[in-house]
Structures are given as structure tokens and as C-alpha cells.
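Below, in C-alpha cells: the form predicted on its own, a single chain.
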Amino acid sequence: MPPETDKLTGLLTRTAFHEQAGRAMNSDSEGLALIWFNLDNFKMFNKRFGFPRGDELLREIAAIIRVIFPNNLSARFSDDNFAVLTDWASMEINSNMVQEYLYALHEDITLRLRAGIYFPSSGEDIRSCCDRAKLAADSIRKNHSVNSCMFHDAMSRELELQQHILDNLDGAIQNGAIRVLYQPIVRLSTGEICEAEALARWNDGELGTISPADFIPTLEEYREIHRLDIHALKQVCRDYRARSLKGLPVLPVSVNLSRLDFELCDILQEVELAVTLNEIPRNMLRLEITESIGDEDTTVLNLGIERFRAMGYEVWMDDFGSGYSSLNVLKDYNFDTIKFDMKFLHGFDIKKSEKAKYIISSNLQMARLMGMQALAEGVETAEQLEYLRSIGFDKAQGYYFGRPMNLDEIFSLGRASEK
């Protein structure tokens, strides 16, 4: 087979795609689209029925992408990614026949292939294109009423964020633009300040505030999201240890980790160097999960997070609830307290919401049987915390208490209870 195309499924490699595709750009663009198309949940799909399965289905994609594009470039960039250099006349038709293909292929599997649509220029580099394509396939990862969608100028000031945030990482660590705040969280039995969540926030020199929801995401998918979680765990320590010297009170404090993190540094190597430097007891420190540690394979994290735990750390699930796999991450991981996210209380009245009632019980009375504590983010209102006391919540969080702050003046607010 030639070395220009991919060993899996023959289609071109990523290599030879921008090679072909930017040769027939330069020559005339006039009329061309670019599809990218991207498999949901290809690695939980791997986790279910094993590689070859998973090969398998790619060899499809392809041979149903050359059907569907016969005359046109198509290539395997990587993994579940796919790119076709196409006419724009039929492209959106052509793109959706690409689902009902696969569709038809595995009735008994719900298999969905997102497609991003982008129309070059003349003498357009191939690369941003492609970029294009896939920022526009990303968008409607959530969106699951839809399959494709064509890139539009907002996405692109996206992009240029995105970018942005990858360029400056470096410096907005180096110079404080990166810093950690802290939100308070209170024990509801007796209404005091036990601990204290640390939120990073970033006070760009050029953009302004750049909002979490914007730069988690980019680190995530970049794989840089370690290097921002290990700044947040050092400047915690430190903040810490500059009260402990000042003979000034402390409070356990929990960081995020990201599920990446365990993959892409020694992360408990990491934690154990900051806690050592800076004299911190292990029992000061929480590590926080997101749920969304259910979308991979469980065995590299759930070693982390018995090696945290079998070390005297307390590893926290945070966002329970707001994603699909709530009660597979219960069953395959061991937490001590689970952060139910209040968000999806938004719209519901509590006063006459049975079924919102309902929903937060039950889950609540489960992490009881599991030996798990349970801790309500999200609180807004005196009504939820109300309601999240009287059927036994043991800690909550939320405006209603604080917004993120810096850490002394947590216990500026008087009920912290001191450790």
C-alpha cells in the first residue's frame, strides 16, 4: 500500500490530504467544501467491544465515505477523525447519507458521526481549514438534534480565542494573570466555613477576563490542561503555607484535576512535591474529579485514585449529575464525597417540584449507602439551601455563601471554623 495512505482503512493519510487537497485549492477553490467528520464516544465504543471491533468500524466509515464521495479526496486524519475535500452543491446532503449509511450498518448500536462544513477561499493554508471544519464539528458535540454544521464567523473568533489561550499560557502563569481564588464551602449543620474550593481565574492583559467555560475546555482538548492544574495545586500550597508561618488559621482546601491529568504527568508525583515543599498535613488537602471521567477507559484513574486515597488524600467527584454516566462512575470508582451540581434545579420550583425533590433524594440516599459524603454546589437561594439541609445534605457551596475570593478574606467573614 502506498505510504500516502492510511494502513487502517487505505483512505489518504493527514500528511498527504493537506499535500493533494492544498494543490487543488491553489488552483481553483471556486465551489469546494470541506467535511470533517468526528465519531461521538469512539473510545467508550473500544471499552465495550474491544479494538478489532473498533478497527472494524473505522474500515466502515471509510468504505462508506469512499461510496458517498467517489471522486473526491477523503482522508483518515486520527483516531475517529475523518476530512473529505468535496463540491459545496451536494455536500450537506452527502454528509447526513454518511449518519444513515452507518446507521443502517449497526441499527442496534446508537453510533453518531458529527459533521463540520467549511468553505475555502483561493490560497487558503489547508491546515486552518481543516481547523475550520473540525472547530464547526465540535460545536455540535452536545447538540444532539443535529449532525452537521456549517463554520460561521463566530466560530471563528472561537478559534482565535482558543489560540490565544494556547500562546499565552506560559506567560499568564509566569505573570500572575493565572491566579487561584477561593469559594467557600459550609457545614449546613452548623452553618460554618469548613473548607474552601480553589477556582483558577484569568485576567488577560490584552482580553480581559477569560472565562473558565473558555480556557478548561481549550486546555482539555490541547492536552495542556496538567500545566494549569499543577499552577493551581502550587499556588494553593503556597497560600497555604504563608498562613501556616504567619501562625494565621487554615482550612482544607480541594483542587480540580482533570482526568487528563493522570495520563499526562506522574500527577501524584506532582501533588506529594508541592505538599512536601510547603509542610502541608495530606489530610489538607482534597482532589477534586469531574465527572466526565466516565467518557474513558477506568483503569489508569481508578489506580491514581486509589493511590491518593491509600496515601491519606480525600478524592472528591465533582459535578454529579451533570453528565449521563453518574451511576457508572459510582460503580467503577471510590470516592469519599460526591458534589452534587445543582444546576439542573434551574427552572424547577422547589416548592412544587415533586420531581425535582425526587431526584435529589434518591441520589442523595445512594452516596449515603455508598459511605459517601454529599456536598451541594451551586447553591443560590435561601429556598435550595433550605430544602438541601432539611433531607440531609452535609456541605454546600454557591453564591448564596461567597463568590470565588482571595483566601484570607474567607476568614474575614467570620464563620470559618478553624483548624
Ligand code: C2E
Contents of the next structure:
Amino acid sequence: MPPETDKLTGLLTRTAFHEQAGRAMNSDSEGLALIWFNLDNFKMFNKRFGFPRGDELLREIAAIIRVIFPNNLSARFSDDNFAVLTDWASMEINSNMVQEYLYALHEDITLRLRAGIYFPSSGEDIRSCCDRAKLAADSIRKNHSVNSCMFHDAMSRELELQQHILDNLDGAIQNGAIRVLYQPIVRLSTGEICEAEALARWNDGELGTISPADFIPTLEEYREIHRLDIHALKQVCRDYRARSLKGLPVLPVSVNLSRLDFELCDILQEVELAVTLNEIPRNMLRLEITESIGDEDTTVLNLGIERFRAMGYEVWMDDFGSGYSSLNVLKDYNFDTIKFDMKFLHGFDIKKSEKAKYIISSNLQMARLMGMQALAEGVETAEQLEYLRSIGFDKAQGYYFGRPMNLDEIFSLGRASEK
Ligand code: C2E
Ligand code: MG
Ligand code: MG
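Please supply the corresponding structure for the form predicted in complex with the named molecule (the preceding block corresponds to the form predicted on its own).
Once more the chain from above appears, this time first in line as the rest of the complex follows.
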């Protein structure tokens, strides 16, 4: 097999595709289209059916691509990423056809192959064309009503923002552009602030405020999230230490961790180091983790959680009831506290629906039976608070009690019950 060919599928390799497609585009990019294919949940497929069947699936996709695009350049980049350089006129029909052939082959399981389409212009760098086609394919990951999508400029801005985030992470950590704010958490039985959640804030010299909704997913996608999390963790420990050195009151702080931290670094060691250096008792730190069903491998995270708990840290489940997380997740892991996601709570109009009340309170009961405390996020009104208290939530957090603020400010807030 020639070296430019992918061993598994016989399609071109990434390097060969870059070379050959780049040459074709330079000579004449008129009427060309680049299609990027990616499978949903390929890792899950491998896990469920084993790697040999995963490999077989990739070979099938390659064969379909070869049949449908016989005279075009096609490649497998890595894992389940495929690219085809074809002509503008037939690309949409043909990309749909690849998907239909694949469904026909596997009627028994749900396979979704997403296609992203980009129209290169002459002289454009082939790598950035591939990035754009990929971005279009990624943009419909959560939108199951379509299977293909054309690149548009808003995506390009997104790509630029992503690039900015990745290029400037180090600098932002070093020059203090990424800080930590604290949001109070209130114990409902007493109305007292019992803890605070540390939330990262990025105030960029060039772009102004960058939202966590942008930088967290980007850092996760590019597997750099642990660097932010370690920075936030160290900041929390330093803030805590500064108060305790002055003899001021302190309170336990919860820090957000990404599930990826457990793969990307030795997060337990990082926490231990920061805590030891700043002389912080382990029971003053909580670790919040978001987990959803469908995440491939529970072993690494499970082991990580158990180690933290055995050392004396509390581990909390964040964003319960959002996305795909559900009670199912609770059977796989042991958490000390469950944070009910604000969307979950706001999604039920408690005034109108008795059913909504039953659903929330039975979830709450179940958490209780499993020995966990329940915290409600996103509380904005006195009415919501009253309801949550009436059904027995232990703690609550939200703008009603306070927005994220400097640690010192938390201690100047009154009791929530005095509002
Ligand atoms: P989260 O951990 O669920 O944090 C709660 C989010 O809800 C925060 O948004 C907070 O400002 C917001 N919030 C709190 N109360 C209310 C309310 O009453 N109403 C409304 N509408 N929103 C409220 P933020 O700070 O934008 O953070 C978003 C997410 O980013 C966090 O969700 C967390 O998942 C992630 N994140 C933030 N900092 C870090 C970090 O240092 N590391 C990691 N891995 N993730 C972080
Ligand atoms: Mg959180
Ligand atoms: Mg949350």
C-alpha cells in the first residue's frame, strides 16, 4: 500500500490529502466543495461493540465514500473524520447519499454521520478549509433535525474566538486576566451562607469579557481545560489563605472540575499540592463535576471521585437534570451533594402543574435515599425559594442571594433570611 494511503480504509491520509487537494485548489478552486464527515458517538460504538467492529464501520464508510465519489479526492484524517474534495454541483445530493447508504447498512442501530460543507476560494490554505468544513459539521452535533450544514461566517468568528482563547490562555493566566469570583450558597434551614462556588472570569485586554460559555467548551474541546482548572484552584487556595492569615472568617469553597481533568493531569495531586501549600483543611474544599450518561468510560472518573472522597474532600455533582444527565448517573458514582440545574427547575412551571412538583420532589427524595444533599441552582425569586424550601431542598444558590463576587464581599452580605 503506498505510504500516502490510510492503512485501515485505503483512503488518502491527512498529509496526502492536504498535498493533493491543496494542489487541485491552487490550480482552480472554481466550483469546488469540501465535505467533512464525522460520526456521532463513535467512541460509544467502539465501547459497545468492540474495536474490530469499530474498524469495520470505518472501512464501510470509506467504501461508501469511494462508491459515491469515485473520481474525487477522499481521505480519512483520524478516528472517524473523513474529508472529500468534490464539485459544487453534486455535493449536497452525494453527501446525503453517503448517509443514506450507511443507514441502510445498519438499520438495527442508530448511526448518525454529520456532514459539514465548505466552498474554498482560490489560494486559500487547505488546512483552514478543512477546519471550516469541520466546524460546520460540529455545529449540528446537538441539532438532530439536520445531518448536513454549510459553513457560514458566524462560524468563522467562532473559530477566531476559539483561536484567541487557545493562543492567549497562558498569557491570561500569567497576567491575571483570568480571575475567580465567588457565588454564595445558602443553607435553607438557617438562611446562612454556608459555602461559595468559585467561578472563573476572563477579562481579556483585546476582546473584553469572554464568557465561560465560550472558553470552557473550547478548552475542553482542545483538551487544555486542566490548565484553567488548576489556575482557578490555586487562586481559590490563595484567596482562602489570605483571609485566614489575617484572622478573618473563611468558608468552604466549591471548585468546578472538568471530567477531562481526570485524564489530562493528576488532578488529585494538583489539589493536594495547592491545599498543602496554603494549609487548607481538605474538608473546606468541594469539587463539582458535571457528568452525563453516554460518557464513554466511567472507570477513570469513578476512581478519581472515590480517591478524592477517601482523602476527605466532598465531591458534588453539578448540573443535574441538564442535557443528558439523570438519575441513571447517580447509580454509577457516589456524590456528597447534587446540584439541580437551573434549567431543570425553571423548566417546570410549578404554579401550573402538579406533575412538575411531583417530578422535582421525587428526584429530591431519591437523592436523599441515596444519602446525598440537594442544592438548587439559579434561584432568582422569593417565590422559587419558598417552594424549594417547602419541598425540602438543603441548600440553594442564585442571583436572589447574590451574583458571583469577590470573596471578601461574601462576608459582608447579610443572612438570606433577613432579605
Ligand atoms: P455552573 O458550575 O453550573 O455555574 C453556575 C452558573 O450559573 C454560573 O455561570 C453562574 O454565574 C450562573 N448563575 C448563578 N445564579 C444564577 C441565577 O440566579 N440565574 C442565572 N440565569 N444564572 C445564574 P457562569 O459563571 O457563566 O459559569 C458557567 C459554567 O461555566 C459553570 O456552570 C461551570 O460549568 C463552568 N465554569 C465556570 N468556571 C469554571 C472553572 O473554573 N472550571 C470549569 N471546569 N468550569 C467552570
Ligand atoms: Mg458549578
Ligand atoms: Mg451548575
